[in-house]
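There is one chain below, alone, in structure tokens, taken in the form predicted alone.
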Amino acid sequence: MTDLSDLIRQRIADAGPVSVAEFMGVALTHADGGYYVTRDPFGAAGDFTTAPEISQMFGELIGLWCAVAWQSMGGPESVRLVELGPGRGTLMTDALRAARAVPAFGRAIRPHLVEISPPLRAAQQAALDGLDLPHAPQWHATLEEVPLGPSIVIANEFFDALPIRQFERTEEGWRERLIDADPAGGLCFTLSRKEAARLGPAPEGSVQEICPEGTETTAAIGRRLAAFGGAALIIDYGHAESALGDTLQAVRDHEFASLLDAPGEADLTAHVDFEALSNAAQVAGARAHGPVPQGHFLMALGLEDRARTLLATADAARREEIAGARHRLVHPDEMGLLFKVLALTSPDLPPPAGFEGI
């Protein structure tokens, strides 16, 4: 494995200081030692817990999600269901689990994962191994590699992941943030000597973040959904409005870490702003609808039932898993505001499920 730290010192030796969005690039997805590339990073053992993760109610109600989506496309014999990031693999099994509720839907299925990174992909291959498809799922490493056709997009913790700049207001304007060598030879941060012409007014010290490669990567998903047909969902924790604010953040071992200490070695995330990517999306062409709170969303699927259900067959054991998994999910102080989930479908489809009448 390459060490990075090397790496990006000997980019900022040649060419000057990096932006933030170069650091994480290098340090999420660099071929040879970054994070995402070179491990599996969920579950107890690794340094984060997704939904997925936490509960198959979550994926199986996605799962039920997406065939209603596919019911109010008019049922097409072939649909792309496309996973953004998808992990273990665990929430597009579920997903396809529940779809065999809707026997048209599961035959209309071409599974499709975009995923970069080698274990990962083995470990969603596992996973999958264990239904029987009646087609088999491909893998890609970009959202261009996937076929065309009416698809269903789902993203779940993908956009925070993706590389953002961050500018800063100082006294003399707007200035970008950048990433340094400093003497001692590790990383520090400085600001660019440059203005940042576009930015608006805000008090000095604010920060300001902007993911260039998020409202691209949605308005891709909008020009799909506009010109093929079909709807998106998009989870993950972030702002319903854009807003200033410094958010980025290291992750390792489920704990905070150093930004900058050993780059490759912890997960690097920053909030979602679901404004920008909404108006990505409707300038490319699709709807948009939400953002929604994940608690709210996932009760309006059906969550509560679901987990009856579950509940009735369950030990005691399984019965407190069952329930700490729902609170977890949807309580307010838990995932169930900070996690936002927005929708995407073409301009024909009607409001999709659990969000209508927003």
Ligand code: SAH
Given for the second form:
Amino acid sequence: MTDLSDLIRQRIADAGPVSVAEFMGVALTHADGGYYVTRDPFGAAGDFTTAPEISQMFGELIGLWCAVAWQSMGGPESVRLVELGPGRGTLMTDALRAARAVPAFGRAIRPHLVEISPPLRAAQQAALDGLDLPHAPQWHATLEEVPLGPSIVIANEFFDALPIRQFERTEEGWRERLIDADPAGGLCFTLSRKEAARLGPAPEGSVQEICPEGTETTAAIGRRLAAFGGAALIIDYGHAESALGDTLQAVRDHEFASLLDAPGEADLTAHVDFEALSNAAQVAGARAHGPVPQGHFLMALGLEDRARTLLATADAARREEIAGARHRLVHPDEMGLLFKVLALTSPDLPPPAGFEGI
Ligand code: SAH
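Mind sharing the form predicted together with the named molecule? What's above is the form predicted alone.
Below is the whole assembly, all chains and molecules, this chain first.
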């Protein structure tokens, strides 16, 4: 496995300091040593836990959301169900199982998984193997590789993993934050000597983040929906309106970790700027709905009813688990408020489930 710290120091020696985005891209997805490419990071034994790993209710409700979206599209005989960054495949598996409640939808689904990590692709395959699907799932490295056509696109905690660039307002104007080699053999932050392209006015010391891959991906989703019909659901933590601030963080073993010390060993994420994503999708021809807080969205989709159904047949330990999961997913002090849900649709569709009257 490549030592990513050495690799980045070599790039710096060859061509000068690298952007935060280049560092993040190498640390997370380098083919030989990138964080996601070398491990399964989820769950108690891993570094972090995501909503589908907390409870089957999450993926099931999203599966039903997809069924309603498909009906509003006129129930096409074939629809691509595309998931970006499917992790262990838990959300996709729970969604496909729930989708059987609408048999014609179950038959229409062509599953497409966009995943860069070989071990996670294997985990997704193993999770889906038990389902006996009418159409075999297909894997792709990028959204562009997914064949065009009517589509429903899901992304949970995918956009926060895409590389961001950071700019800092100094007394001499905006400068890009870069990463340089320090004499002790490690990496350190520095600022570009050249002034960065014009950003808005802001007090000295402010940090502005942009996520070019995030806006490009959302624009690609928007173009696909506008041309072929469909809907998308983007779920992540972040802010509803663009805001200044440094949100880059490293997490390892469920704790915050150093950003630069061990690239490839910690998860690196940044808050998602939902306003920027929404704008990119609308410019591309789609309609945007929300974002709404995750708690609101899951309650609107019937989380309470689903929890009650599961509780009815559960033993004491399982009852506690279900109640705990419901709390983590929707309570404002847990994931309920920080996590947000943005829906995108082709312009001819009504507001999707959970976004009516907002
Ligand atoms: N959606 C899952 C996993 C979230 S973690 C869940 O909620 O549990 C981020 C996922 O995106 C992982 O599967 C990771 O391997 C994948 N990923 C990260 N960057 C990617 C990229 N540039 N292209 C494709 N997949 C990527």
